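Only one chain is given next, in structure tokens, and it is the form predicted on its own.
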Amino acid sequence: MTWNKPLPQPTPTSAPYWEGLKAHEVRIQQCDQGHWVFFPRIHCPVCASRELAWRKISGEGTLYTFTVARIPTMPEFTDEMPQILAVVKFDEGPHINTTIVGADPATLKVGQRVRPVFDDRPGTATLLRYTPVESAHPGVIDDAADAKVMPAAETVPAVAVRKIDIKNIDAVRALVSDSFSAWSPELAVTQELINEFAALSGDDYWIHTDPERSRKESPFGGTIAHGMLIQVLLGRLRIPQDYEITGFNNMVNYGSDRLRFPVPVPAGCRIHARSRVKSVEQVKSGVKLMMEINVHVVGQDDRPCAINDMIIMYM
């Protein structure tokens, strides 16, 4: 999966730290007077010594403080919401800003033991995250591990299903509700998926297909998915329903009364959807059932990225 988030730019001073992370080691500096130093510097902040050496440490420490971010600071981070931003105190003393993974925020406590997690997904750099020492979260995150923790879109939660005969128009009308269904499984909208849709549709506008230019020039801070791609992906977002329409000879997609894309979907985000029956109309040729389907970027459940009032004709 293409990494769409900003990455650190190593300097001659900090390069040994980033090279250590690539080797799945935590390395920090120590001066000739025994003081541990982090972040990387050219002198010791305690004694001002310039005699600094890089040392490999375990990376383990304690959770010094943390907060739960529910609104992304940049659109590229919407897929990580809610994000646990934390400060960890190394056993050697210095502190590091990081993120906590593999933990329920409600169970975290200041002072608990944490261990390092090396995030290899960016490819060109390895990021240092943390997890509680007792967590089963893997010590290395790569694309394969990420796929294991990400729910598959094909996995549909089991729900009790009522059978509603289309000829029982009162029962069908009783499905009309202001309440939405449960969420569908999540689906990652990767840059690769966007590129494939661009090739298929011919819409290869740079805000969709050029990450570097989009990072510099786009108001969205990176590439975004086509609205019609999100619409197409509805077929893979299997929304759980607690009913099943029966008793018809055929059903067709009759069209849409409303199709809107009010929120951009940055590349790399995950989406999920929910629906409700908005209206039911008996017509000469059958029954028209309007489904309001709302797709959301995961972490932005207050506002949909796509709204489709889709009409299904039962005949």
Second form
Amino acid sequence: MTWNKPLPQPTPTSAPYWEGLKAHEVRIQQCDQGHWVFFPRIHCPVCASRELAWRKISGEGTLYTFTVARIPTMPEFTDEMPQILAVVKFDEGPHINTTIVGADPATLKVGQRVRPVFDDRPGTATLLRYTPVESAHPGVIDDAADAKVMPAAETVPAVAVRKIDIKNIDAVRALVSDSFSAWSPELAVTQELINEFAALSGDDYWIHTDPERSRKESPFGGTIAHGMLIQVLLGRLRIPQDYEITGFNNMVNYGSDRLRFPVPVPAGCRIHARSRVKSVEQVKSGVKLMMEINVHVVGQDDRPCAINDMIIMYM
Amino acid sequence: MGLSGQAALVGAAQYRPEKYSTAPQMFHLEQVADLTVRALADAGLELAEVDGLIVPAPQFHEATMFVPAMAGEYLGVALNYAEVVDLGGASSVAMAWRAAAAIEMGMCNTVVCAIPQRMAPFAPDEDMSEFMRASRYGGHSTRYGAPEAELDLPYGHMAQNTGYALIAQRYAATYDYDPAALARIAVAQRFNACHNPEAIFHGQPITVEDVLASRMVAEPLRVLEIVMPVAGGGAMVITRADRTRSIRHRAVKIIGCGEHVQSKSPTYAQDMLATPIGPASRRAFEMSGFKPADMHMAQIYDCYTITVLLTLEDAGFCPKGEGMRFLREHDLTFKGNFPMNTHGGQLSFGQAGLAGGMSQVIEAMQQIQGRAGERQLARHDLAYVSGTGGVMSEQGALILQGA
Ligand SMILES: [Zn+2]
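In place of the form predicted on its own, output the structure of the form predicted together with the partner chain.
Let's see the whole complex now, leading with the same chain.
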């Protein structure tokens, strides 16, 4: 997968730090007076000594502070939602900006022990992330590990299903609700999928298909999925329902009252969907049931990337 | 040592904050000229009397070098003092004391500080990609060799929201953290804005419940605790206090100032909760001979509610760690026992980029001059004004007193 995010550009001074990470070691500088230095510099900011040596450290430390970003700090980080941004204090003293992986944000505590996780996915550089010491998260993230955390939409969570006869209009009307169903399984919207849709639909506008140019010129920092692709993918996002409509001869998709794409879906994000019955209307030819189906980028549960008020006609 | 009140704020002008999408586009040179002429008219001074000019550099559209010379030439004034200030949101406070210092030193007589913050029109063939890049990364440098480009951006550490959230979370783990108390800042300022027709949120009151129910942006900060960036701009005129007989309004003497720059990213500060506003404010109060309790108003830089809280504590309005109690026990509106950000603060007046902080200096000036209209304070002779740039990185404080 292409790394759609800003990459570090090591300088001659900082290169040993990045080489260390590639070797899955944390190396920071220490001056001849014993002061630990981070970020990499040409002098010690405490005593001004220019005699600095690179030392391997454990990389372990404590969580100095953190935040859970509910809006991506940059669009290309949407696939990490919610972003758990953190400052870690190395045991040697200096602080470092990082992100936390393998932890439920609700359980994080300032001051807790954390250990390094080497993220090899960017390819040209290894990033230093952190996880709670007791977490089972592997100490290295590579593309294979990445695939594991992105399940395909295969299994729908089991729910008890009530059967509702379409002719029992009161029972059908009782389905109308302000609250949404449980989430569907997650699905990754990869660049490959976007490319296939571009070929199929003939919409190969660069904002969807040219990662290089999009990185430079798009306000989204990278390519984004077609709105219509997200709409089409609904078919693969099986939403768990606790009811099943029965007793009809025929059901047809009557169209949509509203189809909106309020939030872009950057390539590489995972999406999931949920729905609710918005209204039920008895008409001459049958029953019109309007479903509000909302697709969200995983981690952005407060804002859908697609809203579809879809009408199903039961006859 | 320090300022002796020989320089005074005498007039100002600012554009009404507007959404960028609807605000007029103007070249920055045009805005500097327009705002300067209006501010001079407000003061009752002539263009020819201006011999000092301070402008911002980082976002000046028409040039990145020789900016004061270009702007002075455009204005049509010869300058005995010309300067660029690059202190983010602290720029206005920093400009004011630099102007006062230059005047007290006898370098010049009348200084205009101008910050244009409406968007300049783009040339038809202009390459948008650099602009897109700069606007996406906000205050973060993307240049090769910048530690933040190398060590922050790859992790998504970017701009202000999460930076302030990191500070707020650290505060919450150290001291009493009460979201409802912090919300009182936003609510009181909105009340003030509802008495200020120039404020972008005029006529839109909010409650503590509204703040607490608003969208979570970066825990623990919610959207109603965060400023909305708008187009705008401002200019202020500072002149010799003994030349002010000809001016139209009460002279507002600059009697204390302080500045402290500690780090770019608060990550690298020894203690994220010991902010630069502490040393900056102590110096300003000491110079002025007054204490926090003597102030009749506080115009506190408020990019976030947490910024106000840390400023209240570190500037000495309440002991460290007791900010939440202070907020619960005080009425922060212009009608209350601790009048603060009487124009609505940037949270409710609107934050016009670097000019956002100028709205606080101008409000202090207008209050002291008795020109604050409906929200005029009864006691209005002494004001504390703060400025904050970056993420509690670069801060400044002013003490102002009516002549
Ligand atoms: Zn040293």
